[in-house]
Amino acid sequence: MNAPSSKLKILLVDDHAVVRAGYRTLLDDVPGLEIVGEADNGDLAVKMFIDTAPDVAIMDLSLPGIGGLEAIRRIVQRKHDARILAFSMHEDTVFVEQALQAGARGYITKSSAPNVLVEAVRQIAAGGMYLDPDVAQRLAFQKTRGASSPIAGLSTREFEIFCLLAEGETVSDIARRLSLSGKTVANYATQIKSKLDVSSVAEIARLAIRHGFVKV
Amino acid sequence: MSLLLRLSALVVCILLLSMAVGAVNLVANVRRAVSDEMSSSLELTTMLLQLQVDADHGREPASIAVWRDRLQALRYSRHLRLSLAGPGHEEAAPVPGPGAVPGVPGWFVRIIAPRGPELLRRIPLGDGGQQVIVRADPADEIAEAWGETRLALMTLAGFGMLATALVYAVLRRAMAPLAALSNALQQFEAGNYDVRLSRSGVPDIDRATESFNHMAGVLSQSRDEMTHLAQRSLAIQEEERRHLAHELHDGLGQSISAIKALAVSIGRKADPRTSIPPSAAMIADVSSSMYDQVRSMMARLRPSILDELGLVSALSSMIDDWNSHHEDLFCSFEHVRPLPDLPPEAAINVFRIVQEALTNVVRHASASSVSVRLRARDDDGGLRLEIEDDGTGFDPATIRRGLGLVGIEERVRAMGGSFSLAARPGTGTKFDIVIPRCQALPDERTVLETQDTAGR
Ligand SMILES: Nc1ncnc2c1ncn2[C@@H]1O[C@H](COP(=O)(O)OP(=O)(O)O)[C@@H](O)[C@H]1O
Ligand SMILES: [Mg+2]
């Protein structure tokens, strides 16, 4: 058992108390977690941050009042050290890059979050990072694949299916794997050719080695 | 024929009748006339020329000399041709009759001239057999005639053809309205209906003229309550959905993240040995399942990736999602970069619009695969969207129209845009919507930041 001193402290912020009341119930059952405040609005999450300096604060991003991102914003404004993580029920990575780019620390959704938050929590603590696995796949996908490239016209599916068609697999494993039929993987297989404007899978993998997506 | 070429033409035939009869009426006249004329020279001249005669009578009879020299003086009186006949001298006067006449055509000369027995007298000058002969010569009268005669028939060819003219004109006038009616009806048929007409001064005419604009008022205001009322329904629809998203955010989503949450909780507290970690771990698997249901329903309801990263990413996540459910059915999704910007009401329209094509594929056209294609329009730089398929096809004059097809069709207006439908049975279906770059729509913004604002 820690001592008390060296419990980390939390700050709760989410607008629906059937939601704190869940991780207050989850996170108290963790050793060396004390939650230390809660808030159900921005305005309140950024006056809590400042009265109880939490080590980290767990900001929900739909906020009635000034919002999520916002009081993220005004927190770091204040406290350039602060640790936050944003934690959303969003998935799209437009959320994500926001709310990174407003200071937060980490992003995790709330599909995710009973199993990943205290790891999350945890990480950040100790000043790292930490990114739900999924987002950060996808937030990754989106960054390399740049605009210009003609890998830019595919969708995330076709993307995936291309990266994975580049790694030798071939379609029924890829079905398998992504839970979808052979005869789906095949036709996406033939409209990933057509636009990337290849005839073959060899080409596709130089393509993907030329663009970085494939270790040789 | 046109009605109005056949009164035209009716109104001409009874002219024309007319116009033979007073011609022929003309020159039956003409005829008399001349006749009338040659027989009252004769007798004219027959009975002065008897007179001399009769003065000469019992004088010395003169001799023939002297009748030549008389004769000779009244040379050149109309009409008549005197001549001496007697044994010795068989003076032969020039034979007048129905032959030509300089200057007149034959068939006249042939119509006017005198038939029957020779106009001619025949005057005895005492017993030596001499005898005065005097024939009607009718040709200066023909002539004459003739010249009197054109005129009045070139003056009723003349009237004739102003006649005409004008009956045209007239009915011509007189039926515009009918030609006004029937182009507003074609004008109706072809789905203007915002043509109205003008009224003709002519009652009866006016009568029709003001059922038609009645009519056409009567339809055109349904025909915009219609679409007002269709249109309205659908950014209900939207509002109501985007409605129903907010919710199930807030509520529900919440909620079963809450009971995830504390699901986890309780596995991790209990006692390993008994039952409650693994009933805990069904709970939160129960739970995010749930989650995930409630996240497509969101997203089915409203994409957030709409507002977020725009069109094409939401198209193609919903294809992909798309795609995934439907083993037989492939949709392959083009796109060809840059496209336009879209306001977000147009890309919540276009995005409908891809939704329900799916969804009737998948429900009625029974195709192995479609396409979507989405494209800027060179020309300007508006959005050309193309849904296509390999299924069966529909014959779009028989179907009963369903809101899906309606629901296309009032997004496609609602942004000021033109669709066409080329389906037909057995050739596949497909939709080739334009939508121009500028379609504002004040008024279902303001209606929709209302609710977002309220949403909150
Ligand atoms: N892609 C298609 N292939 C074949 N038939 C179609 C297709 N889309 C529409 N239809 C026909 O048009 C009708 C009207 O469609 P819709 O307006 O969407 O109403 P609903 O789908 O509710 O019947 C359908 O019942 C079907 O007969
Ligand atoms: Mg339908």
The other form holds:
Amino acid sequence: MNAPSSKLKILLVDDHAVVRAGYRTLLDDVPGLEIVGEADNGDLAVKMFIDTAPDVAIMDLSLPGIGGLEAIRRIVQRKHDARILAFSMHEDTVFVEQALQAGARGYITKSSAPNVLVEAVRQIAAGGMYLDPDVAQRLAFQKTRGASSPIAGLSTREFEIFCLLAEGETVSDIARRLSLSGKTVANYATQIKSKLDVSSVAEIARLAIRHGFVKV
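Let's see the other form, the form predicted alone, since the form predicted together with its partner chain is already up.
Lone chain follows.
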């Protein structure tokens, strides 16, 4: 009778097939790790997490469909001890705080060295937390200075809708993507404008571009 596998099961979530292939090549060479599934959008990520029960999910934040933050939130709602590593191109500390608030156990950027990804996966699988050292340093420095982005006061849901509005999505588009009613999204949009002291979606877009949340 074969002994049960002691390998850590990994789920890869990124909308770029080439990026997932790079993850797979890297992680396949690491003893004790096994890729059990891949997903290219937020909705599929939730389904694959439930189906494959990975030890760690490596999750991009910029995903089609419900997006990475909402996918993390939904997974954690279903499985409170889910271990998710956010792996994103975004280096702004607001994204880090939002990912952790949604339920991620760690955050590293795509500019991190390969060994950082492996270390993060192992640490999170063992029940710990992991922040990219550069990200952790920026967070600590920001808190020491008492500095805060105007976006920091948004909830996870508000932040995701803020980003979608800034990218030019309409209320009805966002409602379909997030499986919400148009009225609910419109209410969120009103709350976001109030919190950010802006009066239009155009001002939201300008604010997002100025702080680097949306690329032009």
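Residue numbers count along the first chain shown, from 1. The term rigid core refers to the most C-alpha atoms you can superpose between the two forms while keeping them within 1.5 Å. All values reported here derive from a predicted model rather than from experimental measurement.
Shown in the overlay between these two forms, fitted on the rigid core, is a CA shift at A17 smaller than 2 Å. After superposition on the rigid core, the Cα atom of V171 is displaced by 2 Å or more between these two forms.
Core-superposed comparison between these two forms: CA of Q191 displaced by 2 Å or more.
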